[in-house]
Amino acid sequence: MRTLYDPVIYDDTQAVPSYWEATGPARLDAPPLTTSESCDVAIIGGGYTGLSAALHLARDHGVDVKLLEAGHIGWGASGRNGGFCCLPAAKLSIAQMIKRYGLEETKRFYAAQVDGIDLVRSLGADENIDFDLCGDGNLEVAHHPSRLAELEESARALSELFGIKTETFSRAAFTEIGHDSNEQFGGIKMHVGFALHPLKFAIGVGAAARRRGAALYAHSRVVAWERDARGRHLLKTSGGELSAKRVIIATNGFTREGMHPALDGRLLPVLSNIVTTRPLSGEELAAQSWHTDNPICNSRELLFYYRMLPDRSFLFGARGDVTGREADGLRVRDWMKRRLGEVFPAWRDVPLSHFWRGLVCMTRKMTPSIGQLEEDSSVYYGYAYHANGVNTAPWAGRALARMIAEPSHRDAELPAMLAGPPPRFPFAGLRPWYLRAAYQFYRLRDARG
């Protein structure tokens, strides 16, 4: 099976050198797979579409379901992005949604939503899983004075068409309710979401769906799929061997090329790269005026994402390289730091105390894409969260469940713009050229402000 990057990315035997892990719970317990199994519905992928499906079927519909996860439990995304359990899940505005969607279907993702971030902290109360969430809402801060218009414009219509409480402030307002920094020029506050742990809730997620029934496979990456006689699935890992009716491919940014040919030349993984600095002390916060438990993006085409964590580190986030060779990686890394000190100068010279990297997963659709297959409806697939999975990953998990054990209210709570897979790069092979160009373009718009 092939991959977009060097293959450091994709060793799911070497752990995540991250701040969660320094700071997570121990793994869970979830063996290989070393014999020949066989279940209703098996999933592939350990995060959090695969695990909320396993959850959800276990313990809702009572279905025969058994997970295989190449690294352990949570090793991928879900388990090392920056913990902001916000929206949207997509690259496109709202008055595009709104052209390409309609207006009822914009409203219809939006709670989706809404709905997504009120899931998880139902999953949290429900399972009894504790994930370090603090915060109450989200903040999206202009890096430049000519981008506030355009956050206040956002604000009005997430407020005035779908109902999410979203309120505007200026550079001093937001410097009380927020921060100051050399790219502070107001913001906006919407009024859903929180921050959390992620690797908690990828365990505690996962240790709910095998309390409930579901089987959980660690180290037990497919490298092989065929069918049998029978026409069961027949996913081969290098241990064993799980036979399923159905499968949901949960894979998302990690997918291989090849795992299957319908998701081949159809997604984007993309870098994105984290830093953590050594817990600040008072007197460094308010050199800064720093004032929130709240997660916070800023304007940027290629965004800055932080956020203070609850023993007061810095959590600094940003797009990463091209290649995903370690040296690359180490530029960014260094990168980072330099412009984590030039947007923050009173921190310019805390030490950072973890580095580390992951993929999200784009598509040419800029929405998430959850369905059936047109060629197999046996297999369903649910992935391109475009760095919003949080929130969307553990709704799209529940939605794929739904779809297993109530065929006939298959595809009524699918907003359209989430439904069926998205169209194919053309020259697939050239994707990270594309992302190189991509890249160019807005670090352009990004200088102009």
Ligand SMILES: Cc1cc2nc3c(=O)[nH]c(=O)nc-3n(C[C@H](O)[C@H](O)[C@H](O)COP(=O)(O)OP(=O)(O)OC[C@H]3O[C@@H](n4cnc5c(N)ncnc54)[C@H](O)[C@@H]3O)c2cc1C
Contents of the next structure:
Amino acid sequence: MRTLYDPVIYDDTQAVPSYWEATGPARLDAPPLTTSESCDVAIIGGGYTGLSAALHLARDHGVDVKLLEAGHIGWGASGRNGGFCCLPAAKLSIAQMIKRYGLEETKRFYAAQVDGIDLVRSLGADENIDFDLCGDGNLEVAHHPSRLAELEESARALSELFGIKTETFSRAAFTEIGHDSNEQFGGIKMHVGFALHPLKFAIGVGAAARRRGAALYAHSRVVAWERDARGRHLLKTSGGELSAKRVIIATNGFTREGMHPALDGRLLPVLSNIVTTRPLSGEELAAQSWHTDNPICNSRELLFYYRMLPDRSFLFGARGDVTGREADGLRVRDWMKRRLGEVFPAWRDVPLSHFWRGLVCMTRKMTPSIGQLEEDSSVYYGYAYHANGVNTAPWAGRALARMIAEPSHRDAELPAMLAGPPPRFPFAGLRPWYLRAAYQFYRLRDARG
Ligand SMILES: Cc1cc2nc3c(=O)[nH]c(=O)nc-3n(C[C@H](O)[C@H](O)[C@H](O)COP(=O)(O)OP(=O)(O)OC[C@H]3O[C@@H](n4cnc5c(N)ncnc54)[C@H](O)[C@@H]3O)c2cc1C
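Right, the form predicted on its own is done, so what does the form predicted together with the named molecule look like?
Expanding to the full complex; the earlier chain stays at the top.
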């Protein structure tokens, strides 16, 4: 199986050096697969998609389900993201969505996105998962005066078309409710979503799935996928094998080429990086007029995303490098430290506590892909949340569970924007070069304001 980035990015034997690992719960002690097992539904991937599918299959439908995860449970993006439970999981503007899918389908998409946020909240309550929920919405900041009108327009569309309550703020007003910075020229608030501890959420959903009857195997990477004489799927790991009637692929950005031919050439994994600082003092917070627990994105194409953590450490995220090599990662970390200090000058000299990176998943479709393979209806998939999987991946997992257990619900639930696979990239081996070109283009656009 081939990878698009340096092998270090896929090294699931390594712990992720994240703030979340340092402040999170104990790992779920799921054993590796060491025997020959069988089940009705096998899931490959122990992030939000796979864990939510396992929980819903076992709890709501009594299905015999087993999950194989290459690292520890939550090792992938789900255990190391920014913890923004927000919307939308798409790289299309609202106008582009309406043009491509029509207004009714765009409304269904946004309704599903809000439902995904509600699902995260209700999983916390129903399964007794404490994931440090904080904030009462999501903020977007104009990084340049020319970008505020665009944000205001999108706030209007969100409330008028999709019933999502929004507010807009001038620079001075945003300083009162959010923060001040060298790249704050007003912003908007969406009154949906919140922030959470992503690893606590992943482990909590995993523990719930297991409590409800799903079997979870960690350190069990699928290295070969065959069909036996009876047509059952045979998933082989280094220690054992799992035979299943149906399979859910839930490997998202960490999918290797060659795992299943149906996915080859369709995914564009992209590195996202996060740094955190040591906890800030009251004086340091006041120096940037910091007032909010809500997660914040700015209006750059290559955006910065940031939030204040419960212990007042500051989390700052940005795009990553294009090779995955350690040295390139460290160069991006230094660039992020510099940019953090340029945007928030009062925090220029505050030391960093953690730096880590991971893969999000984009596609040419620019919206998520959830469904059943056309060429093999016993294989299901959910991926490409376009860096917005905290609400969307658990929702996709539940949708996949329903598709399997109640096939008649399939078409009723999935908005067109989420259904079906993306097209392949032409000359798929050139994807890293497409990414380089896209970054150059976006850098120029961001520089123009
Ligand atoms: C740095 C970063 C910041 C992010 N910030 C946010 C955010 O703030 N808000 C938001 O909404 N989204 C964010 N995202 C995206 C979000 O984390 C993902 O969309 C979401 O977690 C995807 O969940 P998943 O279960 O589909 O995939 P993952 O959580 O990536 O899980 C896939 C799993 O599959 C396993 N796997 C791969 N191949 C195999 C194999 N052959 N056999 C067995 N297992 C395998 C991997 O080990 C991995 O654990 C961020 C992502 C990153 C990397």
